[in-house]
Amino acid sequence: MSDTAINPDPRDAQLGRSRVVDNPELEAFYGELGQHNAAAFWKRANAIEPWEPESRYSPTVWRYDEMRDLCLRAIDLVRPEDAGRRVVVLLNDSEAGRANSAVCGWLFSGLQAMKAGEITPAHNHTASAQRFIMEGAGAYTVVDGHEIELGGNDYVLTPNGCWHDHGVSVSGKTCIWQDGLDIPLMNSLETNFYAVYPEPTQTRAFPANDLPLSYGSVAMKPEGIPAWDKPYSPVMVYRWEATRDALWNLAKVSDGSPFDGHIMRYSNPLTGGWALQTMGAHMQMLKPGLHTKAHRHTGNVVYNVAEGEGYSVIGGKRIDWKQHDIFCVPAWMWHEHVNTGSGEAFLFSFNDFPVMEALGVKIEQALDTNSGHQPAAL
């Protein structure tokens, strides 16, 4: 039986698509091809070259009230020294998500909990990583000898290949943050390496917070220090207060995006590009009562509610959310956001857009309400 017979599509009957009708002679030929590790392209062409992207992933939500309890239980069950990283992995509600340890598409995510005085042993890997701090006090990371202190709703980078370890100071409080990595992409490309540092932690080689203090102003470029020649942002951590203020200032002079409200990219201040090479991130602000227009795009997005409450409609599925709930938007899926609260809602998100852009396949489409193709009724 041909693939077109399994998944009939009227468009496949036209010239330029596979429309071969099988017969006994062809079936015998297919069997002979199989003996040589070969196959007829026309047997699978329409399936592997769809008319438009068909995501294998589902809109999925992780409720912070539930996930927080599980993270805190993990603290009592496993030592970070034994786990390597004591992370509760967020798996997309799909076969592909469970098979690839993916939160959505090429992205991995998990929640990491650490109590005061604990460390995560130093290591490095090919995969790039980023973290969004959700609660606690006294968290820090050390990246290639640069110590960086972390606070609530801060966004921090761990670029690929960098030695890094994490911890919470003895005087701190139990911390939980969201990890985001491109592990599924690196494994698909068969490029993932992992190494363990010779010591449990790195020796600090620079003053604390030297990179964000040197490069944290988008309007000013430091002079008199060694030139930054890395392919990622030197800021390393983007503070919540500055991010929130930037969005408030933008809202004073702009109506924002019809699809995302007021939205800003975490960028490399030296280039204006993405902070990391393979993953991007945004913070967006939805004003009270805002209901954005629906759109879709190639590339996957994972959201974390920094503040506020509301809901999103993703592929016809309504997902209600409040602070630190996490949800995902798979590639090429219609989605829109609604702020139901009395104050601004802030949504942090990370994505695989830099990969799509580098490959020339980043495509975005607004919903045409006149076409009759609309999201499911609310």
Contents of the next structure:
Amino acid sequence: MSDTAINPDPRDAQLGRSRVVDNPELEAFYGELGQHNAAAFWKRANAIEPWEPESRYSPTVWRYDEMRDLCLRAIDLVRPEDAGRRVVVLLNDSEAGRANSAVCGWLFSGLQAMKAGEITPAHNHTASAQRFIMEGAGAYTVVDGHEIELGGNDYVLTPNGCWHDHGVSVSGKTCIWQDGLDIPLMNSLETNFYAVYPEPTQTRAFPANDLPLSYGSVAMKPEGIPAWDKPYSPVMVYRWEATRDALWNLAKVSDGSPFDGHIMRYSNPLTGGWALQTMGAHMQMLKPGLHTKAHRHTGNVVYNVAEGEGYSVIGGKRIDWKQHDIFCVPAWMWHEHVNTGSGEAFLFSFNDFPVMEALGVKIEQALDTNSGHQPAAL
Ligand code: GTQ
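Which structure goes with the form predicted in complex with 2,5-dihydroxybenzoic acid (GTQ), now that we have seen the form predicted alone?
And the full complex, kicking off with our chain again.
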């Protein structure tokens, strides 16, 4: 919240805002209210009802060069069986980030590192999880008995309430992937439950990759198998090659979004909606030289550079990025992206938009200048 004492907002002088001038009698009254677990609304009204959202989170970047080394150090220091998950948590560079274990807003993120032959013990929580695979070979996850193989730049789901365990096959290579969970949201809502599976890993109850092979084709809906009745996407993993092809195809026939270039949602193919109930994800493609227009919206976004190089300007701060760097856009902050490389840049991102939409508070605004760019930032 802005400190109105230091930096008064002239709009707060008008009728409809709190503009009471304190005097000794009022001060005494405030003291009395305090003794009854009560307070004067007008003392805090302008702070708790800001004119527009004021994020407690800041644009933060995590450089993969540095984070990768830290992940490899963690591999030498702890076993996944003892750590629960061997994860380096990404903390937003803010008090709220450190206090809430948040990468940004309602979102948690961490880098999970596993060696060939290791497993993460099977567990279950009300938090939803999703992963973006950055490097390695032989990674897999098992979601409610369905095994799914994971390749580079694949996006994979672990919906709320599903049993899940992960691992890297004995013949694989050290893997690092980014986890995204709604842990801060679940803890704020006081809805976070956790359980461990009776065995370290789940028994496979289905053929490997059965869900993506059944449901992974956007235009074809499988028939003759039991109907999917869960509130999340049955695809479970969205493969990189198919995602990139979808964007290339879109770019053949469309100019894309002025704010995001060519952008596609990882959707539940049965509904067209988000894949998970509380978190959404996108892959976007920025053509060489593209400089998007600035916009802002409610909801928080965490980006992982799938390919390419460039920079983004977020709330007036320039963040240069290259492959697998991670950065975030806090709620209601202006942002724009620039591809400075010679090839296409691909940005993976995940967000809390489904929550904003479900609550009717997904609000978006384009920057109203001729260029569309943030004037102070460049
Ligand atoms: O794999 O479900 O990075 O529960 C942190 C907490 C991953 C997971 C994390 C988790 C998970």
